[in-house]
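A single chain comes next, written as structure tokens; it is the form predicted on its own.
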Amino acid sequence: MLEILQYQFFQNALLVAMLASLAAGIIGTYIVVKRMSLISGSIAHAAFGGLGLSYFLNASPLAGGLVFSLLSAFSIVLFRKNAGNRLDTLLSFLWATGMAIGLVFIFLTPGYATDLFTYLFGNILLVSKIDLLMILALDLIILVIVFLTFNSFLSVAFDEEYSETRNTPVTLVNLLLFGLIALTIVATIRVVGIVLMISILTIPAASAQLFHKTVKKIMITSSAITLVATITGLFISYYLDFATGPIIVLIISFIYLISILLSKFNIVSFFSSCVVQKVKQS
């Protein structure tokens, strides 16, 4: 089973799994806390417009996806207050328009877009060394910005109005936060694809939130859940010769269901109390 580890493409896939899990765990926590799953979904689907345009121009699909996802993220920040109750309309517009632009340029591109399926549904086994370096760079940017602006992100994520009264530059913080969501989407697009993107950004963090109340613990647990699901799905999909994205999402969903059961019946708390009692007795 472990002989597969000697191949370069599988080593790249494992490295991307670790990098994507870290990014998704950190940014996914903000998405869940701020209840922005639909916003992240619209940014992810808008990125498809950049992928299609990149295919047409014979450029890097990830670079095109990054540009479109950043543009859509910044548009949401700048126009969502004016949109008011029509925010869902703005999100639907970005969602549908991005997909439509991508499809139009793909149809205009001569030949067959061989990698299209991997960007829609994910296939981490096809990650190239260039993709790996780009995802590494995106991860470093995410980590540095989150480290430097952690408290501001936390304040805005929980209560924007209160943050404004404390003279926090809410618009600037939101631009940074939504920009990081766009970077995370591009960093994880090879793992589960655009169609299944919401799952990796929200379900692990939602699972972690069932057991932890602090943001840092949710981030760590969410990243760990994503990493376990991604690596497990990677091995399963390789030996079943199946696309990695759906397998990873099914594992993440299974972990979420188990987490609900454990939290509902307080099984984790029960075992923790038993361990504490044993330690006291000894």
Given for the second form:
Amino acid sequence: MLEILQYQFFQNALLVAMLASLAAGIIGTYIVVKRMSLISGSIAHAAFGGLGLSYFLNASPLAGGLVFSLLSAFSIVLFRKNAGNRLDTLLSFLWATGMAIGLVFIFLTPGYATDLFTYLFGNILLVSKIDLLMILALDLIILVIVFLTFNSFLSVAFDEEYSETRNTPVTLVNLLLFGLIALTIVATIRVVGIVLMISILTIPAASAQLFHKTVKKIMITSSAITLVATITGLFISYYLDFATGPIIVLIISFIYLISILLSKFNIVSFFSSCVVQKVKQS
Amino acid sequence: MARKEIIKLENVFFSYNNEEFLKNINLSIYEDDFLGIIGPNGGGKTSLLKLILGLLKPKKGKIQVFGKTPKEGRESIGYLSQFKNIDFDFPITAFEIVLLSRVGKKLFKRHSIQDKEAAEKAIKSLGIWHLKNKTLSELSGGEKQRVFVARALANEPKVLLLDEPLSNLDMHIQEEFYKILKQLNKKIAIVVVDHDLGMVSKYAKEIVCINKCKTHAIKCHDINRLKIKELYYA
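Next up, the form predicted in complex with its partner chain in place of the form predicted on its own?
First the chain shown before, then all remaining chains and molecules of the complex.
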């Protein structure tokens, strides 16, 4: 059964799955605790504009996606305050405009856009060596910045106004944090695609938050959940000959539903109390 | 010995969305003050605190905090904002919240032993050391309040600015809270915005009423029914 592990393409896919899970688990935690899922959805869709443009220019799609997602992430930080409660308008604008730009360029490109589906819905089995190296670099950047700025990130994520009174560099922290969201999106495009992106960025962290009450623990559990989902999804889709994106998303959704059941009915403590009673009886 | 002036507002005007909120405000706060700020809703009490903290900019006038601009001087202020901006579901422990006041200017901040000791001291001074590993959502209203005061104290401020710290808390907790503030006032200045005049006038040394265009300052022992009417409707 495990002979596929010998193939280079499968090894690449496994590595990308691991790297993407780590990035998504860590940055997804910030997205969930700061309630930024619409913001990240908007950045992800804006990235498609860059993918289309690179497609047209015959450049690396992920590099184009990176430029567009970074630009939209930074513009959200800079215009957020002025937008006030019109933030959702700005997000919708970036969301649809990015998609439209991407589609226009893809239509302009001669030939049939075979890759289109993999960017929209993800197919990790088609990842190239260059993609792998790029995702590795993005992961390293994300890990180093989160490690170094953990405390200032926590302060700004929890209470921006108070951080400002302590002269914490709030705008710089937000630019970095939103920039990292953009990097994470590019690192996970190959895994689940743009349309399904919001799942991998929010649902594992939301599941982890049901059981843990600190940011660090949520990051670890969320990365672990994503890893389990991507690896399992990878094998299932290989054997069923299916695109990886939808399978991985369904596994993530399944884990979330189970997590809700476990936390709501406190099944874990129910079973442990059963065991304790049994021990007492005997 | 003369009392040292720590915060000074001179002819300060503030408007927001073309509506004038504060007009020609003059106010001095001294190092040993226990000042209660009262006034009708929307009268500019919160704006006044935010101007002192440099979170808002005055349209006209001069604000000095410890002889510096608000942005420089606010390092020596401990601030407790209104609770409505806080997300109580945020996964963070009491100790982590208090440590946030030590993050300061550095982007790559690592907490030193001194930072942790200062946070510990602030938490202990409010009698909530046993709650240090509880998360925000596990704390009661009164406990949350103390955690946020501990955060305001952990940067060793010379003045505490508190914005309606007691809304939605029961009388017993309010009384306890003011006793803590009175104790703190032995060392630092306290400025508290409160809509409940009864409680604040019992503990504050002086009351200032802010009603858009007017400020009135009176000594607390002068407060009587007639004076209050004057304050609000003058």
